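One chain is shown next in structure tokens, namely the form predicted on its own.
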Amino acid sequence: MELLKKCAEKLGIILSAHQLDLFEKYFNQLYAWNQKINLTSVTGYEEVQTTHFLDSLTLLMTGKIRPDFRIADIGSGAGLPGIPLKIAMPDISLTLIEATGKKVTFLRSLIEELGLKDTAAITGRAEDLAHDLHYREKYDVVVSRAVASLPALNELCLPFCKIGGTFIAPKKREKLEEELAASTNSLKRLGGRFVKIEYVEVPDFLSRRALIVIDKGSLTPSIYPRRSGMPQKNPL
């Protein structure tokens, strides 16, 4: 994990030998399970370090994630970005939300293998779980690397944010301004407020990446999110 260590240092993130060992175990589990279920198309040792692990750690650049925070990772898939954030900041409380049961089985196995405390993997769609009072507006920070438009992500993620909390969306820079412009209505309806874009640049390894930071200023109306599939099919 030398590449991850060096690149993380460029972001001001110092990883201990124990943390690097956890990332090594993470890679090994990801590679092994990917032979059985489709977790990721990125499987090369160095590529996973940068495309998945380092990219996840960039969320710490926002300054919005603190050790005592409750974090929800929506559409977690292979545990990204939630698990790398937990490894780097072990005192956070982490909930991984994923609709595909086989992926949740992987996540629970990974949590046990890495010995991660205060970490849970939940099976379910965000559209449904966001209406469950155990999860609705309970989190200090909500993150998602899901491939969806920002208006759709706003509807899926902001209902999980407590008032005063933050939603962070890693995105490619292409068409970023268009996505932000298209999000004006969804932010207004869902209680969100655009804060900033944090541009990411790690020469030769990560480029054209950005972090959209949105704060939660008021309650999300109870009708949101709409039923399964609607946020993506018909964004606000």
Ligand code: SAM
Given for the second form:
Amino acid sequence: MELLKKCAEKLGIILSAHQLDLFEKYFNQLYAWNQKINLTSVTGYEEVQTTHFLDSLTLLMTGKIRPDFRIADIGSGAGLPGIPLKIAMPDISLTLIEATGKKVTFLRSLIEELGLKDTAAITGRAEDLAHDLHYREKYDVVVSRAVASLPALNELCLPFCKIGGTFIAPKKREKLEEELAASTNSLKRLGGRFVKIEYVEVPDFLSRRALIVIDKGSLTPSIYPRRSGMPQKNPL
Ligand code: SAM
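Next block: the form predicted together with the ligand, after the form predicted on its own:
Below is the whole assembly, all chains and molecules, this chain first.
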């Protein structure tokens, strides 16, 4: 994990030998399980370190994630960005929400293998789980990578966020302004408030990435999210 160590240092993130060992184990599990179920198309040792692990750690650059926080990762897939954040900040409480049962089986095995405390993987769609009072408006920070366009993501993610909490969406820089412009209505309806875009770059290894930071200013009306599939099919 030398490449990850070096690139993370460039972002001011120092990973201990133990943390690097956990990332190594994560890579090995991802690689092995990917032979059986489709978790990711990115499988090369160096590529996983940058495209998956480092990219996930960039969310720390927002300054919005604190060690005592409850974090939810929506559409976590193979655990990204949630698991790298948990490895870097072991005291956070982490909930991974993922619609595909097989991926959740992987996530539970990974959590066990890495010995991660206070980490749960839940099978289900965000549209349904966001109406469950165990999860609704319970998280300090909600994160979600590569799941949907911003207007749909707002509807899937903001209901999980506490008032005063934050939703962070890592995105490619292309079409960023367009996605933000299309999000005005969804933010207003869901109680979100655009805060900033943080541009992140590690020359040669991570390029043209950006983090959209949205604060939750007021309660999300209980009709949201709408039924399964609607946020993506017919964004607010
Ligand atoms: N976040 C991971 C990453 O960055 O590698 C996975 C991205 S993958 C392209 C999208 C994932 O979101 C899939 O695993 C899919 O099953 C999950 N997903 C899509 N819509 C969802 C929803 N409404 N609720 C929960 N999971 C969802």
